[in-house]
Amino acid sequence: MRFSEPFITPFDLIMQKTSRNDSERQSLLLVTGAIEQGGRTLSSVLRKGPLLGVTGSARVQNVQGEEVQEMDQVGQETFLSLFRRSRAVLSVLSEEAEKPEILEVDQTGPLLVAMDPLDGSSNISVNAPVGSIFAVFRPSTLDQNVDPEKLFLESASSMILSAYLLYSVSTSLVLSIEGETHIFTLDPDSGEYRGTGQAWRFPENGKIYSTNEAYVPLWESALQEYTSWIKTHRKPPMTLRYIGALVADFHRNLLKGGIYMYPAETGEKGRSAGKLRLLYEAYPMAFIAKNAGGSASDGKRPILSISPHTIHQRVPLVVGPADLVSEFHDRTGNPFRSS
């Protein structure tokens, strides 16, 4: 993709996306100006990092049990921060905390933010892409008396906004806003992040697919026999291609066309109910891929017609371009209807 004059930014597409007497259009203009800083900030610390000495483990855990590397309490505070500036944001969701945080607010159009502050955190110290996820929702209510963790579950339906930031060679920023998802690239001159104004669809005739095979005899017999399928019977054969880290593997098949697994485990060991966040990775991930064409589901329903019940709920996640997920469900006995 070249970018060169003209471009927009993501100023200019929330401005187009919106209604000027829409009440919500400053809140998105300033969540998404967050999200814009904290990516800078963070390229800048990310790229830096062996010299700051924060590319290992903070020797804590998140309340998902999971090791925390010191990057991810940076990135942890740096959006947190903003979030709190931008006086926006009602409340927001993260990964790293155990609740939600009730921010102060100011406009008359606040938002709910639920993060992944630094996805595939643990690439750091082998200088891997890593990457930060983003859902923005509309609140069911604006009352701040409200318990935070019931307004997230109760205004899951009402996504208006997904984003990612992916740190690698150069600074993406993908944004998905009604039905269309644009791609942007940090220009480290001038601080801008540029895009081409056209909307991104996924490529057609993909051939990649991304999974963890060491998984695979963890997996329903129906979904081992689909891996085998893709490998020696398909006709085009598909490619193994997995960096992992769900924002990474993601925006490499965004681009070149390739579905992403990471269904449920069995076993004493594995997770029955999927590893994915429902509210911070695979919603946002699913609004991205719909508006670029695509679909996702958890392996028998789509992922955007989930009610969660917690909100840091675990889902399995297939997706990638509406063809290839189709495809999936067909050979693993679910036929699929994207919502």
Second form
Amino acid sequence: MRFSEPFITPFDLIMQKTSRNDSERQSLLLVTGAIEQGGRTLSSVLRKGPLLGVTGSARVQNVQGEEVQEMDQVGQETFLSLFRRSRAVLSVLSEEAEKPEILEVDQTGPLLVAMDPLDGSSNISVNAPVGSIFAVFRPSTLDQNVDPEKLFLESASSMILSAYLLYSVSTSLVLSIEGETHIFTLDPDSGEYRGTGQAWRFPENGKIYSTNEAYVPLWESALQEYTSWIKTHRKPPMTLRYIGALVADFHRNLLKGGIYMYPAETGEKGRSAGKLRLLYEAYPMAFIAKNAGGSASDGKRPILSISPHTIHQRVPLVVGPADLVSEFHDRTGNPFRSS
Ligand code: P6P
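And the form predicted together with 6-O-phosphono-alpha-D-fructofuranose (P6P), for comparison with the form predicted on its own?
Zooming out: every chain and molecule, the one shown earlier first.
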């Protein structure tokens, strides 16, 4: 995406994919603008992190019982404030907060946002990539007296946009809406996010797999056999790339063709629902993947067909290009209909 080439911005994409009588167009523009601004802010703070002393632990635990990094709190406060000021978001569900936050709205077509404000934040202290993940839903009702948790659970089937920011060598914004996935790059000087205007699709015949192989002993035998096969008997064999941040691993796999797996685990010590969260990690990645010619499952069912029972529900995740996800399902004995 060179400066000399014609480009579009996220604003242009939303305008292209919505119509003038679309009551949600204004809200989508405001929510996307908030995501863009949060990306500029976090990208700037993360670059200076070690110099600002904000790369370490905040010495508190979040609702997930995980150690909170100082930047997790910065991410939470940054995006929550921007969504609040947009006055286009009815409620925000965040990995960093037990309950969804109810916000004041002006817009006729307000939206719901589920987010992981800073995914993979333990990478910050070692200067490795991190990201922010967003799922945007059409609320099932505008009644502000409805319990917000119930609102998210009832609106989960109405995801209309998903996005992630990747803070790495450069800052990428990936936006998926109306059947297309687009990649934008932040120009840190102008603050503009530039995209080619061409929807992105996973390349076929990818050879990358991303997973934490330390947990293979806890997996069901079919997955252990698959993981052995892809390194030994598969033609061509696959290569392992794993950065420890879902957004970074997913983004490399989106560009090069690769499958990401965080499976369920067995036994007393095993995490039977895996580690990742359904509403603000698996759903948005599945939506982005689907709109880029890919698919996502929990190892057996399409992610986007799973109705959440609780807002911080965890789910196993297999996501990537359709050919690699289908191969995974064929080899592990779970015939898969991509959703
Ligand atoms: P592990 C980060 O904590 C995260 O939620 C994802 O971003 C990442 O892919 C995964 O967990 C890493 O988990 O168990 O390999 O450290």
